[in-house]
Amino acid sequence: MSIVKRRFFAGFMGQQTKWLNSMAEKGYRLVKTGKLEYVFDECEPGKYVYTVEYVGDRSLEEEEKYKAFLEDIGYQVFYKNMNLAYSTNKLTFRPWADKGGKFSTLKTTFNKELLIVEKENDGKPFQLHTEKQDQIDYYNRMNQPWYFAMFMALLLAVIYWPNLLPTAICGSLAVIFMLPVIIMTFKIRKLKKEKELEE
């Protein structure tokens, strides 16, 4: 077996999930992750499938419990970062997070915002959240950081209002941050309608 290293950065988890599954289809199984680097080992093509889960709103204790739960039911789980910052003293404030996850450091959840989850391919779609309400709650949690980023960009646009260039940059960022919010809001509405029909 040979080890293959690839570099990949995707702003959205869906892109990362698709890319990991395309690598698995080609016969590469994930064995290690880094900031930008993914290390693969050769395997039977299509033997494994992947999904990516956002856990950046949880405390370290909750993240570790959830990771252990997934491993106990037979999944392979890797932590992955959402940012590309290189530093030894990182502190991130996440106002949208649960109580224990509001402050993130290198010793807690910094660079552990995502879980990459692997299972053997059984031909069924790989979903960690199968109940409609669980999916609604998950997308609501995922929306919080984008709402916050959009609000901050709009606030900065207002603060810089007389200055055209910073206002344009901040306004453009607000629009970019709005896109995931819109996508997830439509998913939430669709799931709520499906849930109502089931009841």
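Numbering follows the first chain given and starts at 1. In this text, the rigid core denotes the largest set of C-alpha atoms whose superposition between the two forms falls within 1.5 Å. Computed from a predicted structure; not experimentally measured. What changes on going to the form predicted together with the partner chain:
Once the rigid core is overlaid between these two forms, C170 counts among the residues whose Cα shifts by 2 Å or more.
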Given for the second form:
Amino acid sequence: MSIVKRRFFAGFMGQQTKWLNSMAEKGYRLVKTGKLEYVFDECEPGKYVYTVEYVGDRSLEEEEKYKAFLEDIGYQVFYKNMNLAYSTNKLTFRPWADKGGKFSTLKTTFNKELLIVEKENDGKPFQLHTEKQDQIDYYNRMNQPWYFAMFMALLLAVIYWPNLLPTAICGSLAVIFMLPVIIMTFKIRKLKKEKELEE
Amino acid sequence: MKDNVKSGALTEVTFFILLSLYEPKHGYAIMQFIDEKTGGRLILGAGSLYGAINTLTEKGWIEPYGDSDGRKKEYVITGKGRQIAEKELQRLRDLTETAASIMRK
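Hand over the structure of the form predicted together with the partner chain; the form predicted alone is what we had up.
Starting with the chain above, the whole complex follows.
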């Protein structure tokens, strides 16, 4: 029997992973994703494990190549949106993306910012990025949209100057956008230190 | 994946991927090979493997094997890749020799 759940995790990938894994433990396996909907079928509890990966910096071609690679490995892969947009003719500028992914539309990479990856539970932790350098690159890629958002907010704050209210709002936004960058930068620094010793 | 240019040392994962491809393999088989040969000590995630395969293909150390229409894509080591692996074996031999000569004194 299928059940439908509605959730929206935006960029909180860790939360999304946890939730999918808790559903799997209860005996629900993901079969379909929509913008807010997750469709599950009943399965043996704990048979599958999930992880969520950010791929919003890739072009459609790159995303599909990567997805096909993961499917070849034997994983089940779903696209998932990180944002909510209900327009039909959306075009987004992503200066941080790969060549071919800089302008994202509904036909290409829009609403495909994340991959949900499922594998059969073999008792080992499910990690796609195990190499330190690869993890560093991954965090750097996740940082890029935040840097861009921060830069835009700062730019607006300067443009609105000396209009106190909009300047204050844009300035605070810039500070908020800076938080994930700080967290990830700490992670990157830690990885770099470990890497110096191990490789 | 970055290999130390100065010393010429390969990362353990790079070396294992090269070793695994002395016989053509697809992605999952590479992961299994590493898991088996290291008794589960070294775990390579699929995302890291994807990056590594692309880097090694760009460097010309490995290449796609056969035409894999509809089948799982396979890879194999190239002549250049074999040379690199040989060099790494020699480097590791020298290293163990040095280590043994110091530690057994």
